[in-house]
Amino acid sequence: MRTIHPIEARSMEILRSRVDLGALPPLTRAVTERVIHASADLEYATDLVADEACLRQGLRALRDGAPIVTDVAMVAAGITARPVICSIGDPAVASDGLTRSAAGIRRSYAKTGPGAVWVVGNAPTALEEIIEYGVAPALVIGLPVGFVGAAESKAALRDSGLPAVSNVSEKGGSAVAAAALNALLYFEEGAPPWSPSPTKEDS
């Protein structure tokens, strides 16, 4: 069981005093709460788009050892519980008219093949490449940020039929994308969410 620091637990208490997500299904709630916790942005309660069945599929894949792939190193840095593949910095990445983020997606797919969990928090072009390249993902966490192409790429993800987590607005980013993935990695069936670990005085 993951050790939860009392400050993290207190943060969740504050979050829950400001927005009630208790009616959401377990995985959707876990993802939404962790995204809000990472961003201090309560608007994600209505901006995030998640499907419980897709999250369940992603969780099963992760527990079966599916690779985790990110678009940029900043997203990878936020995921510490498992090894992560991020190819944007590979010397072998050649653009061929693509952005480095999009080219990195192709490079990562060559390493993983189908069935990976893809996490995009920065580049809309990376998300577009995931949709168009046919990577056959177990789950796509698509939360790129920006005024150019971010909202449109996330809408395209929702329209693609791929199992996905996204949000409607232009906001997003590396921290929230990593947070959404971490919510699945940390999820424990039936465990009270975000309970602090007992101290010596409590035990």
Ligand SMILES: C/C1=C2N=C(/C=C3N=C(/C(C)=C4\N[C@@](C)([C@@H]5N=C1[C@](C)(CCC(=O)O)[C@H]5CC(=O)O)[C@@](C)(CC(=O)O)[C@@H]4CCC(=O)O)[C@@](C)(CC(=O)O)[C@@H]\3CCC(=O)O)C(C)(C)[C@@H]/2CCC(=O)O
Second form
Amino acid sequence: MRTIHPIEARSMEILRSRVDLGALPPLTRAVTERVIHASADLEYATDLVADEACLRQGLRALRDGAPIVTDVAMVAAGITARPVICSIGDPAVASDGLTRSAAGIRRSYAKTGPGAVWVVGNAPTALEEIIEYGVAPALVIGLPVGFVGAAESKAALRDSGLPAVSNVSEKGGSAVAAAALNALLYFEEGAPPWSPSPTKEDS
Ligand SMILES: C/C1=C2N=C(/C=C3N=C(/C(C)=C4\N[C@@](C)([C@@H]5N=C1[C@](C)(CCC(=O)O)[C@H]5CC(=O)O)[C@@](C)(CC(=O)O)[C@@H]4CCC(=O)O)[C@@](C)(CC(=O)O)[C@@H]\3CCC(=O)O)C(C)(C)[C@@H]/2CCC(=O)O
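Would you generate the structure of this protein in the form predicted in complex with this ligand, following the form predicted alone above?
Then the entire complex follows, led off by the chain already shown.
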């Protein structure tokens, strides 16, 4: 069981006093709350596009040991509970006219094959590559940020029919994408997300 710092538990109390997501299904709620927690941005309550069945498929894959792949090292740095593959820094990543982020996707797929959970928090071109390269993902968390191509790449992800979490606006980012993945890694069946850890006084 994960130890929850009192500051994190307090953050959750504040979040829930500002926005009530109790009507959402459990995994959708856990992901949405954790994204809001990481960004202090309540607009994600309506901006995020998640599907409970897709999240359930992603959770099952993670629990079965599916590899986790990220577009950039910043997203990887935010995922501490499991090893992560990120190929952007591999010397063998040749650009071939692609961005390094997109080339890294091809390199990562060569390492993982199908069935991985892909997490994109920075590069729209990486998300486009995931859609077009045919990586057969268990889940794509597609939350790149920016004014050039971010919203469009997320719309393309939704149109692709791949199992996905995305958001509609230009917002996103490495911290937010890592948070969405962490929500799945931390999820406990039947436990309200962010229940404070028992203290010594409780035991
Ligand atoms: C267009 C790019 C954008 N990058 C943004 C924001 C941030 N990027 C940071 C860093 C350190 C990196 N960005 C690269 C991924 C680099 N960024 C790009 C590219 C030029 C193209 C990506 C795309 O359009 O799909 C991309 C270069 C590439 O060849 O892929 C990075 C690889 C650059 C590099 O160092 O070579 C590098 C990531 C390294 C790593 O993690 O391994 C920032 C930290 C820069 C900063 O603000 O100081 C920041 C991180 C934001 C975050 O939350 O992740 C944008 C604004 C997202 C922008 C994409 C869209 C746009 O509107 O321009």
